[in-house]
Amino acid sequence: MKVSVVIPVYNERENLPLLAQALQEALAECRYPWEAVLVDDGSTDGSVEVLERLAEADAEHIRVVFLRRNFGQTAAIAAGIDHATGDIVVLMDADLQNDPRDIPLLVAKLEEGYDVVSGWRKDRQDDFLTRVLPSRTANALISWVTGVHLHDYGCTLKAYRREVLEGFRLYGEMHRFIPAYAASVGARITEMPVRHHPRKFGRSKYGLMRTLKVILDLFTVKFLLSYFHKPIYLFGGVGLALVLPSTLLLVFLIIRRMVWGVALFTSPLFQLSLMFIILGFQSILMGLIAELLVRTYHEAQGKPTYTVRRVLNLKQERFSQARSRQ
């Protein structure tokens, strides 16, 4: 096997020369060979020139991604997990807060059985109002949604085999949702403590307004995890929770026309129930046309409803056809 390490880099000029010395002393004795796929997310410190020099001395080892602009970690990460040729791949920041001496014991983790093993600062050295504190309540509140239950989703600090990072792409601030995408296709997921250092070098690129983005996130994944297939069960509840109770209440303003007289159109209960029925179909609809883009995107793309973990005593020829006539 080989093991890629995936760091996502934006103006980190000091850490870096610091960083990749730390990466050749904790791998260099790694019984896999390794490789370091560092994606610059246009930096505008001076690192383009470092991260070039750090290629020059080290071209067995350390690759190099620019991209044109600055995209965001999440891009910049699958930038680095689409370059990367390893069978594990480890995603670690480039701010030296994670310890490169960590993943050996991450690598050596998933040859016990499992698919993913997510980091842990247990220790964490970060203010506890503006980091730590909101990271916590993030935290719990992804675990709840997805069912997916980790101390700590924000840390980047995680290897993966390869094909559970198959299948899906990245996109706003989702590189901390791949653990919950890993589960969804069968994942076999834990988590240990890794060290967690403060920071030497520049300043932090996160924020409050991190955690807003990662709350609104959350909703796409949430649909993607449990609605993707079925995306009726999500806007067919809604439009039945809204045409039922609606319908009841019309029948209700009915009745109560014809046995009391009490004015009908000019109630506006009627004009609610009216509103809430319309808006219930026009929900139902939009969930009939989720489901036939549902279908379309399988079976235009010849993408199986399902993951296969692996087979016994069967050709790959063989599944090959069998996937090639859905």
Ligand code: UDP
Second form
Amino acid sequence: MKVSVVIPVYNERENLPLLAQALQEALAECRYPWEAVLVDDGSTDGSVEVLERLAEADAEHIRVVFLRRNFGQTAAIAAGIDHATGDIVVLMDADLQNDPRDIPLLVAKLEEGYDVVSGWRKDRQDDFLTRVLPSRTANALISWVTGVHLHDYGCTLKAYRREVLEGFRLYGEMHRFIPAYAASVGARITEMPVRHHPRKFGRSKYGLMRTLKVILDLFTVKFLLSYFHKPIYLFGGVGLALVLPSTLLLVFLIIRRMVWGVALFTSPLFQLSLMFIILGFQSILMGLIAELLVRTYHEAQGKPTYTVRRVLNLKQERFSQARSRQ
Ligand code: UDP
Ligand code: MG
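Since the one above is the form predicted on its own, can you give the form predicted together with the ligand too?
Below is the entire complex, every chain and molecule, led by the chain shown above.
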């Protein structure tokens, strides 16, 4: 077992030496071999030189990936995961707001048989109005929509078993939704309070805009989690909800025309029902196209529609062999 700590870095010059030292101290006691994968996300403040120095000083543990420009925290995390070699991946911020001393505790919790251990900044040291309140609202919303109840989706400090991170691409602000995704492939998830410190050096890179992005991402996540495999249930559901009542309305209008002689073609209700019937059929057709896309996705990439936890008296599932051959 090996632990990889993945850390996105964007203009954190003053924090980096302290971070490296804190990591070395905290993980010296860890029973497992470890590495820290620092991903420089196009820093412009001299973090690059600091990272080069740190990598030289501790070649055994410190690995660095330099991105060509600033791609954002989520992309930096994705790059880090791709380059990490550990069986356990711990994600963390570089600004020392997370405490590396929590890493061994997270790993120990993971060993109890969990696939994801989520950090929870119970005693969060950030501005209440601009950070804590929007974050609590977002957490409540995400928990409700995804059905995965965590107190702190926004906390980067979380530990994962490598398997649950595989086959998942990160976009936008999506790294906070990894637990929700992991739950959808059957991961066992728990959470644990972690320490949190105020930022000493540098500035936070985010403002309130992020909350808006997170809410938009939530739509995507909900769609992908609930309807990715059966998009026709969503599109077709909307389509039927439009077509069925409108058809009944149309029938009623025709009967009204025949029995009571009320004009049909000039009635606004007639136009409305026709419009909804057309929209409904459109939606169903879109659902069919989405179904085609899903089939292309699974069949072209050899992606199974299930995930296996373990097998007995069997070597390996077929798809993972196919993947390892690639
Ligand atoms: N970060 C990054 N790319 C960016 C913005 C941030 O790699 O475009 C890193 C940053 O260096 C830090 C982490 O992501 O390690 C979290 O950023 P920050 O502390 O600004 O966010 P907050 O803790 O205020 O939510
Ligand atoms: Mg921070």
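Since the structure is predicted, the reported quantities are computational estimates derived from the model, not experimental observations. Positions refer to the first chain, counted from 1. Take the two forms, superpose them, and find the largest set of C-alpha atoms that agree within 1.5 Å; that set is the rigid core.
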inquiry  = On a rigid core superposition, would Y233 pass a 2 Å threshold for CA movement between these two forms?
reply    = no
query = Is V221 one of the residues whose Cα moves 2 Å or more between these two forms, with the core superposed?
reply = no
